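Only one chain is included here, represented as structure tokens and corresponding to the form predicted on its own.
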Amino acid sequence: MKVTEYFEQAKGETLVSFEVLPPLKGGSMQAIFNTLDPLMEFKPPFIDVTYHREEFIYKKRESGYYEKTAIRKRPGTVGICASIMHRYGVDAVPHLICGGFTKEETEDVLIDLNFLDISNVLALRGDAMKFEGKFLPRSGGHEYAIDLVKQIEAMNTGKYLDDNIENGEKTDFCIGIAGYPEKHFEAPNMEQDMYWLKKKVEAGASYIVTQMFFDNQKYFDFVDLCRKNGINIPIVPGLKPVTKLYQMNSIPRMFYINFPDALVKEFTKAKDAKARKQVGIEWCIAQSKALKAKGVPCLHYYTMGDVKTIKSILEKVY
């Protein structure tokens, strides 16, 4: 079932939603399964699963020269979704994203995606590769979202990128593509950021993930900008409990949003580690209840592996 027919089911009740990774290259599902199995109780009707482009690293020859080589760390989001479907009778949410993927292999993926009956998507630009100064797109790839959606669509239309195939399969993906509360990064200013992301929804998409934030008001703000701007689809705040004294500046220097001061305050004048955890439990439960409060569709809750703080969250949430 697509995603927002979820949405459209819970008439005002608020759905919970989580974010897990795929392991590392050698690690098993068991990872995620240990991850979900805690987390089942709360019945989230999805779960998104990430997908990561290729890195490079550079191995030496027994020439003693060096030999760049790309490798990908994270692989199996494909077959992932595909065994939460099995194993929880849930949907299952794969990000397709633009780096390190040709537009043909991305067609191919949708193909296996449609043959195993998964039926939502993520669309996302995603990161520069590391020791790059900006996104650079595979040669033969999409270079922004916008494009990678208008692609999903055409599949869903039938078209398919070979010309020469006629009356192709129509495939019928529900589109979720990311929205910035605090802006894009790289967007000169709100204005545009709102300018490129509206093109998306009339491209195609039918509803949005935030990326985390840490102000409620953020978020209402952004969803009261996206509607004065003719936005109208499902925006679901993407929520993250920061629990590590690091996390203050690793959070806003990666994902390029701010701390209230606040939450800083309470969080640098804690005694030690645990109380540093908890400062951050509660106030992820304060923003959860607040949110849910004003009836929004659905908590997003990105993982990160950490199942018992997730789950110590939503026992005082749901």
Contents of the next structure:
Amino acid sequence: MKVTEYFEQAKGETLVSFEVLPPLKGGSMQAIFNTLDPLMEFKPPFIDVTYHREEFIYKKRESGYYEKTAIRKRPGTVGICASIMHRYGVDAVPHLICGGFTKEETEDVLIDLNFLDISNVLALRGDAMKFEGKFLPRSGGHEYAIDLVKQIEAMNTGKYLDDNIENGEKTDFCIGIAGYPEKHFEAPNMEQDMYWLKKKVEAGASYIVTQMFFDNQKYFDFVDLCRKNGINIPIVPGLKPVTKLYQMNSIPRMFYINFPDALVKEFTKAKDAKARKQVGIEWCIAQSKALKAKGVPCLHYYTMGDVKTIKSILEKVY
Ligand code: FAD
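Hand over the structure of the form predicted together with ligand FAD; the form predicted on its own is what we had up.
Full complex below, order starting with the chain above.
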């Protein structure tokens, strides 16, 4: 079923969903099950699985020179989605990125997804590779998420890259996209970011999942701004609890978000690691309860493998 159909069926009730990361290459599917098994009691109708592009690593050769090799450290997104659907009988939403893919490779993945009965996709651009200053598409690949949305929408009308294909099967993908309550870091201002967000919606996106935020007002302001700009699709808040001291710096650096002052103060004055974790958990519980009280379509948790923390939050929210 489509993600948006779940929202329609829920009739204003707030659903729960999770995002999981594929295990590092060499890991097993059991790692994903270990994360999800304890969370299934909260009845997520869909589970997202991230996509990770290849990374360059430098290996020292005998000659002393370094050899540059590209490896994908977390492969398996499509297989994990199929496995989740098979084990739990819920929908899985693979993230699909522009980075590292040609359009043809993207088309092949979409065909696989269609054959596997996976009818939802979160369409993203992806980030720049390490050692590259800015995002560079693969030669013959998409530059922005909107181009990926357009390709998926074209397949939904039976249009494939090969013009010779007549009467191609029409896929029926429900397309989600990313949104940034605190602005995407590359956008010169919020107006520009909004402009491109609206273009993605016009190109065929049906719902938005937000970047994590720690101040609900940022989310509410973002939703208001979207509505003022004529973006009327569901906007799902993305949530992550902050539990460790180093995250006070790493999360803003990696995700370009700000922590509210009250959270920083409480977190830094907590006496030890256990107390800090509790501050982060309580903060996320309060955020979740307030968002639920406002009737958001779904609370979407970035699990990052920390199942115990997410479970302890949900036990207080549901
Ligand atoms: P875009 O929509 O392409 O936007 C990128 C920037 O370009 C923005 O500043 C936008 O304003 C601007 N822009 C957009 N279109 C145009 C245009 N046509 N011309 C000029 N400017 C334009 N990354 C992964 O690698 N794997 C994942 O699984 C993953 N999952 C994510 C899930 C969520 C919910 C979120 C919020 C992010 C996720 N990301 C993931 C990270 C994401 O790939 C990065 O944030 C990336 O930098 C931007 O992706 P986007 O889809 O928002 O890009």
